[in-house]
Amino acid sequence: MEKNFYDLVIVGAGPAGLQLARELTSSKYKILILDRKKSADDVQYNTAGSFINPKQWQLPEEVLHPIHKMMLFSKNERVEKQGLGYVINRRKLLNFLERECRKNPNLEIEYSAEVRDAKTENSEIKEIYYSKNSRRITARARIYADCSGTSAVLGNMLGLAQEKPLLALGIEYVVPLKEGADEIDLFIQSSLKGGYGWIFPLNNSRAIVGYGTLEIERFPIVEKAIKSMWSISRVAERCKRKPYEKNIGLLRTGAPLERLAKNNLIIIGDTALQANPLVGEGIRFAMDSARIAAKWVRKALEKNRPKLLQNYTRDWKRKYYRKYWLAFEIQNRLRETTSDDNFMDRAVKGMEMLSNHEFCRLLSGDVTHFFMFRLRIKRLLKKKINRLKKFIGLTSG
């Protein structure tokens, strides 16, 4: 059996794993990335709307398709707002991140490599075993990072990842786009059977029409649900039902975790339920979580003190924990009401009062209790003003 030694082993070459390695490119540490897929861009799901800042993350233009108009539809209402967002080309993003990682001469990436088992001692990982080309290989490291997404392969072994998280299932068609290359549409109405739909342009001629649900009992009918979206006039106006691709993906979601590190293991990205529970956006949050984690991975390696990894949990919770809990609570509320057209019509109608900035902030998942309280006060004041205007009109008449 082959045995190799590293400072850091990363399981998963998605946005979280590659960004973690990218953050450590200038380090002298020996890093191994393992992934069972065939290459960086071997992905089965394209949907990736985001309010990511390209300059902050030094992303090339080819990775992003800009969006300037966002529309939300219920059965009988619609709201339209302006703002700058992006549809991320997931394949191009992962290829870019991989190229950045490979600038580190001490980095190794093994594709078609599947982690099979691990040797643990006192809840600490001593070594892992993975298979590649029928070979069984051992890798030993000072620190391990589980960025394996829904597999949560190491996180499950140490009881760090949530064993039974909520699962969201998404299905997407990549189809010809007729119009509106800089517009995204979101749909919430009873015809979607408790789920939600979207149109995300990939470029000037292609778009993703997608459908997602958190209801496990609806997983078997997602194919039927996405086909039914063409009964919505807006979908038929913008997109032809001639799929170039059909993809299905699972997302781990749920309440934010209390612990993201245990001894010499950290979890990042979907493994750690770090996709925003309200909007389902994962890439931006996975990359930012990897950046937070990288700071403490570096310090833990420098001082040879894995206990310093606990500070990653602390820093992540300071930035996201309360927001994610609120987002999770709103997610649960929406699950109960998305089949109620009257409720959703009122909710969408009420969003007309939001400024473009407030709407984009809500759509980005950047919610706090104070922000939601302020929106509620704004809505109540508008109602009172409208009543006063109506009263003045009646009395003057």
Ligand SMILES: Cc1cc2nc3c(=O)[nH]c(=O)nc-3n(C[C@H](O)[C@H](O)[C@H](O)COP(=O)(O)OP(=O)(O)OC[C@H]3O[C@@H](n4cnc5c(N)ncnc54)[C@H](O)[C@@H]3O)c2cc1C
Second form
Amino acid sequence: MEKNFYDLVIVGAGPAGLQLARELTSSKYKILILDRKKSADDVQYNTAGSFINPKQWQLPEEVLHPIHKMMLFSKNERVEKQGLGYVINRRKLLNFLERECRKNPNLEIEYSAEVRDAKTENSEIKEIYYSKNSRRITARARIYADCSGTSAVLGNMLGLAQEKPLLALGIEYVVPLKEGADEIDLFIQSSLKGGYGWIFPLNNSRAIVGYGTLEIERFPIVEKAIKSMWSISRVAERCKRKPYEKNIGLLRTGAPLERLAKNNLIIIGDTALQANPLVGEGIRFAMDSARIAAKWVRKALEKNRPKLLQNYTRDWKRKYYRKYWLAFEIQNRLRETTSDDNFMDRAVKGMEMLSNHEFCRLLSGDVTHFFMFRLRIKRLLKKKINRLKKFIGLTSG
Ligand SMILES: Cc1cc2nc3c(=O)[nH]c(=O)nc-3n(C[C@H](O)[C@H](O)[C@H](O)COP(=O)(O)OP(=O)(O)OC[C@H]3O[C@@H](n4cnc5c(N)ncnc54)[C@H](O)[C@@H]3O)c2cc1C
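Which structure goes with the form predicted in complex with the named molecule, now that we have seen the form predicted alone?
Expanding to the full complex; the earlier chain stays at the top.
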């Protein structure tokens, strides 16, 4: 059996794993990334709406398709907002991140390499085993990062990842786009029972029509659900039902985790439930979490003290924990009301009074209790002013 030694082994070359390696390109550490897919851009699905800031991540233009208008539709209401968002081209993003990582001469990336097992002692990972070309290979490292997304292959072994997380299933059709290359649409209504729909343009002529649900009993019928989206006039107006591609993807979600590190293991990205629970935006958050983690991986390696990895949990929680809890609570509330068109019509109508900025904040999961409180007050004031206006109109008439 072959055996190789590293400072850091990263399982998963998705946004979390590649960004973690990217953050460490200037270090002298020997890093191995393992992924079971065939290449960086061997992706399972394309949907990737994002409020990412390209400057913050030094992303080239080709990776992002800009969006200037967002519309939210319930059965009888619609709200339109202006604002800058993007649809990320997943393949191009992953290729770009991989190129960045490879600037590190001490980095190895192995594709078609599936991690299947690990040897643990006292809740510490001693070595991991992966298969490549029917060979079983052992890799040893000082630190391990589980960025394997839904698999959570090492996180599950050490009991760090949640064993039974909430799962969201998404189905997407890549279809011809007839109009509105810079407009995103979101749909919430009872005909999409227990789920929501979206149109994300990929470029001037193609878009993704997607349907996602957290209701496990709906998983077997998502294909039917996505087809039914063409009964929504807006979908039929904008997109032809002639899919070039059909894809299905799973996302781990749920309440934020209490621990992201245990001995010499950290978990990042979907493994750590770091996609925002409200709308499932995950790429930006996986990359940011990798950045937070990288700081402590570097220090733990420098000082040879894996204990320092605990600071990743602390820093991540300081930045995200409360927001995630709130977003998770809002998501739960929405799930209870997805079959109530009256409620959703009122909610969508109520969003008219949000500024473009507030609307983007809400969708991007940048929510605090104070922010939600301010929105409630704003709504109450607006109602009172409307009543007053009506009253003045009536009395003067
Ligand atoms: C249908 C759907 C729609 C989504 N829409 C959006 C959206 O609009 N915007 C957005 O920002 N996010 C969206 N997300 C979420 C986003 O895709 C994830 O949050 C993001 O990809 C997480 O990155 P990651 O690196 O943690 O995991 P992943 O991207 O899942 O990467 C994990 C990698 O690990 C590899 N792997 C898994 N198991 C093993 C193993 N045993 N051995 C070796 N390698 C392994 C996989 O091949 C994969 O490459 C969506 C997700 C789904 C499913």
